[in-house]
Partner chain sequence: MRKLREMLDKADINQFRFWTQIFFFALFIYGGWWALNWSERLPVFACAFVQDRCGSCYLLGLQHQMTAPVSRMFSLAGLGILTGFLTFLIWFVLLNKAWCGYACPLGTLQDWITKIRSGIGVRRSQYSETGFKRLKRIKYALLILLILIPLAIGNTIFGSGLSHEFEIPFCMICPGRTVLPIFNADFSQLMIDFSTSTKMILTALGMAVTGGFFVGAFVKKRFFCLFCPMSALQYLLSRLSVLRLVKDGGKCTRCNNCVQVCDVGIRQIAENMEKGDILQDDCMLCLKCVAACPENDCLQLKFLNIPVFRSTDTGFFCRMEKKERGI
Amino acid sequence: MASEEQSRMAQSIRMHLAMETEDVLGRISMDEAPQAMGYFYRKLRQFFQQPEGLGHFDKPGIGTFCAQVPLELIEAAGARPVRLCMAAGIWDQAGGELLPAKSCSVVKAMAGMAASQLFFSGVCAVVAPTTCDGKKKCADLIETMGIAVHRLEMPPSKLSRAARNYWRESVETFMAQLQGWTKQKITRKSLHTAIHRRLMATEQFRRLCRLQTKGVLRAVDYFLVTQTGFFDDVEAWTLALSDLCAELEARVAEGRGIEKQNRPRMLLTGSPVLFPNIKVPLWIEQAGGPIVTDELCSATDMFHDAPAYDETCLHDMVSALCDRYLSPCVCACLSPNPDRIRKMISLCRQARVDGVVYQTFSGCLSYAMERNAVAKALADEKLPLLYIETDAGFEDQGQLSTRIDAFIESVQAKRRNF
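This sequence as a structure, only the one chain, the form predicted together with the partner chain:
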């Protein structure tokens, strides 16, 4: 009986999800869209509307939380990583029944996703780094639903020797668990190949970022690209990405699309932009401020870094991966977290940013708490900051888009005065 009710609920959530995706994608005007974006729209539609399609991938899926899971290890063990951080309004609602209303949208949405059993058909287990409290408790909850969960224990800091050793051991435990799940050994060769694939992806992603600073790609499109990277096969994604870059480069060569360069250039930071919740970038761009760069764990923080090693032995490659996923991490769950501000300032300078939009989901305390330190550092750089607190869903459109409009207008006015 219970299971019948469950499946009915799952059915209804699925319908709502399909509608929500369509609604969001429908808000994106297709006039300006590069042709190569078609791949990403298609993939997202397929992923959110026929999630059982995931099961058709020939490799077992391993769900991941956050951006600290060494994806290369999963791939080297013969599986396929799927980052489960997604923030659909309907999941948020469903998760609200399971977690306190004050928890952040992402965490609730992930709980809701698990409860509606979507995506889990193709995902045989979940890896949850012990980042913020919300994610940790969400992992606990998911485990009670009968899903295999491995906790990738993360140190609370990344600067000390103890933290490094702890992390290394934790990653090694994770490797053993992975091999147990997939019954496939991670070898020198398989890991080397996996690292290389991700390296190529990183190279293309950085190429896209360079174009992004020229303002030729709409921020929504940019975030759809990164979101597709959460679940897509890395080689296919890289290829589509390089097509997109080539098309955009051609546009730049023709001088098309770069007129936006002279609009107020924005950096977006704070809680991640997770599909289908792309409203903030959407409104920022509609207000006329191209997002030229970002400091978000769903975009640059996830795809920008690349490991290096000298000798190609398993030990050194794993060691390089450990560093790749912990050392440059600027997640607000770390204490202390000096690199986040350093990184943001460096990005602002490199991309000649005019203003920063800082979004947090209500309930996302770590990011909300770092706001003042960030605001102070930005003020020292004479950069204005707009702080937005929001959640999944489009209910706050009226209020938020007015504030965003006003902010961009003021940044623009300030630019003119210079």
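What would the structure be for the form predicted alone, rather than the form predicted together with the partner chain?
FYI, this one's just the chain on its own, none of its partners or other molecules.
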């Protein structure tokens, strides 16, 4: 009986998820999009409307719940990483029956996704970094559903040698667990190959970020590209991204972009933008404020500098990966966290930003508590900030659209006065 009930629940969620996906994509005018964006639209539809397709991969899937998971290790172990951070309204509702009402939308969606078993049928295990209390407790709940969970322990800080040693031990424990799951040993050759593949992806993403500052790609499309990278084959994604960048470079050569339109340039920060919840960047750009850069763990914070090692021996490469994932990390889970503000100010200066939108999901205390420090640092730079608290639904569209419109208008007026 329980199995039949779960099957009906999965079928209902599958239908609502497909409708939600079409609704969100339908709000985007694809006539204005580059031709190369067609690949990413198709992938998103396939992933969200046919979630059972995860089980058809030629490699075992390892689900991840955070950007802090070293993806190179998963690939070196012969598996395929699938980041399961989503913010679908239907999953939020399903998870709300299992978790407290004030839980973060992302955490509730994780629980709802696990209860429906849609995506989890295609992964053999889940890696849950201890980056927030909500995710830690949600991992406990998911484990009771019969899903294998590994908790990748994050240190509370990254500034001490003890923290770095703790992280190294945590990653080594994760490596051992991975090899147990996949029954495949991580070798020097397999890890070097995986690192190279990810570096190629990073190179193309940085190319996209440079083009993004010129305003030749809408922010909603930019975030759809990063979301597709959560689950797509890394080599196929890199190739599609290269085609997109080539098309955007042609647009720049034609003189297309926001420079001649004199529109206020925005930076988006705070809680991650997670499909299908792309409403905030959508409304920002509809109000006339193109997002030219971001400080988000679902976008720029996913792609760090290359791991630095002298020799391609396993020990050196693993150490380099540990440094790569911890040293540049600016997640709000860290305390103290001065690097986040330094990075944000640097991004604002490099992209010549005129204003910052700071979004947090209701219940996301870590990002909410850093709001004042960020606001003070931006005030010193004479940059205005709009703080938004929201969730996975579109019910607050009227209120938030009005606030965003007013903010963009005020930033534009400030530009005219200088």
